[in-house]
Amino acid sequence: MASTVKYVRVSPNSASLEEARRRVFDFFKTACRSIPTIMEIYNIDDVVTPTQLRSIVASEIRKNSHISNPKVIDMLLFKGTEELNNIVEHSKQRHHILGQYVLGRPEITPDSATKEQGSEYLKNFFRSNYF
C-alpha cells in the first residue's frame, strides 16, 4: 500500500514560480489518489467522507497560497512530501490523524444526533472539545 507514494521525490529547486506551482498541483494529485489508501489504513470511513479529506488536503495548500518565493515553496512541498509519506506508511496512529486533520475543522462536525441527546452541559463540552 505505501507504493503509491514511496517512490515520489522532490527535486532540490524549482527554477521557477511556474514550475513550483506545477509541482504543488502533482502533490495535490498525488495526495488526492492516496485518500482511498489512507481510508483504509486508518480505518476513518465512519469519521470523514474521502470528499472531506480532499477538501482538507485543498485548505492545507491553499494556506501557503500567498507565498512567491519557489525556495520557500519547495520547502514546504518537501514537508508535504514527507507527512504524506508518513502517513502513507503508517508512521502515525488513527488518532494523530484524527486529531490533526479531522476534528477541529468547521467542514467536519461530529454525529450531530449525538451532540442533541443530554444536557446544556454536554453540548458545551462536545462544542469546546473538538480542538
Contents of the next structure:
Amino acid sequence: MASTVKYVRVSPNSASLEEARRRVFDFFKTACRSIPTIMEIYNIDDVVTPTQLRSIVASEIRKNSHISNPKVIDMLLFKGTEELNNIVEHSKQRHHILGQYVLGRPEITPDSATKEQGSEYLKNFFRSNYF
Amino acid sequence: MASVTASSVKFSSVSSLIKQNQVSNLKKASLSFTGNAFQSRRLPVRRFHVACAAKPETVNKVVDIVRKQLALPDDRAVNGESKFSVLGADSLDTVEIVMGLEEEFGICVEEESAQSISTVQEAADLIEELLEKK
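To complete the pair, please output the form predicted in complex with its partner chain; the form predicted on its own was given just before.
So here's everything in the complex, that chain up top.
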C-alpha cells in the first residue's frame, strides 16, 4: 500500500567493503525515492523541503562513515531499512518524524528557538548530560 | 576541452534542430571553429556515444544543484568539466547530487549509469539522454 520500499530479504553478509558501500548507496537511493511519499503521509510540506530531507538522510549516513567492518555496516543498514519501512508504512507519527529528524538541526530550524539569554552553564546543560 | 564544448553548443542552437543530423552538424562545426592548437586533435571517442551535447540551460541547472549541494562559494568556478571529486564531493555527495537531479528533472537514473558520472558535463549529457527517451 504505502510501500515504495521493497521488502528486501537481507542477504547474508557483504563479502567486502565495496559491496557494503554499494548497499549503502542503494539504501540511500531508496530512501530518497520514498521522500515524496513521506512528505505526503505526514504533511510536512510546510516545514521542510525534499532537498533538506535528502541532506538529513545523508548526514545520518555520514555519521557512521568511519566504520570499516562490513558486518557492522550490514547491521546498520538493517536498522536503517527497518526505520525507513516503519516511516513509510505510517507506523510513526508526525511529531516522531519532526522531533527525530527535522528539529534541532541548525541548518533547517534557525536557532531562534534556543534561549540566548541563558548562562553558559545552562546552555551546556541543554546541549548534553555530560559537561 | 571546455572551449570545444562551448563552440559546438553554440553552433547547435544556431543550426536547425533536426535530431538525427545533429551529430554530423556538430562534428563539422567543432572542426571549423577550432583554432590552430586543436588542428591535429581528433574529437575524443566519447563523443560518439552521446547523441547530442547537453543544452546550456541543462548544464546551468546541474551547476546550480551541485553548487547548492556542496555549499560552494560563488567565486568557485563550476563549469562543464569540473569533476565532483575536485569540487570536494565524496561518493555520498555524488549520489546525493544524482538524486537531486533525478528529482529536478523527473527522470530515473539506473545503477550503472549513475556509477559512471564523474563530471558535470557527463551528468548533463545523461539527463539529456533520459529526457529524450521519455
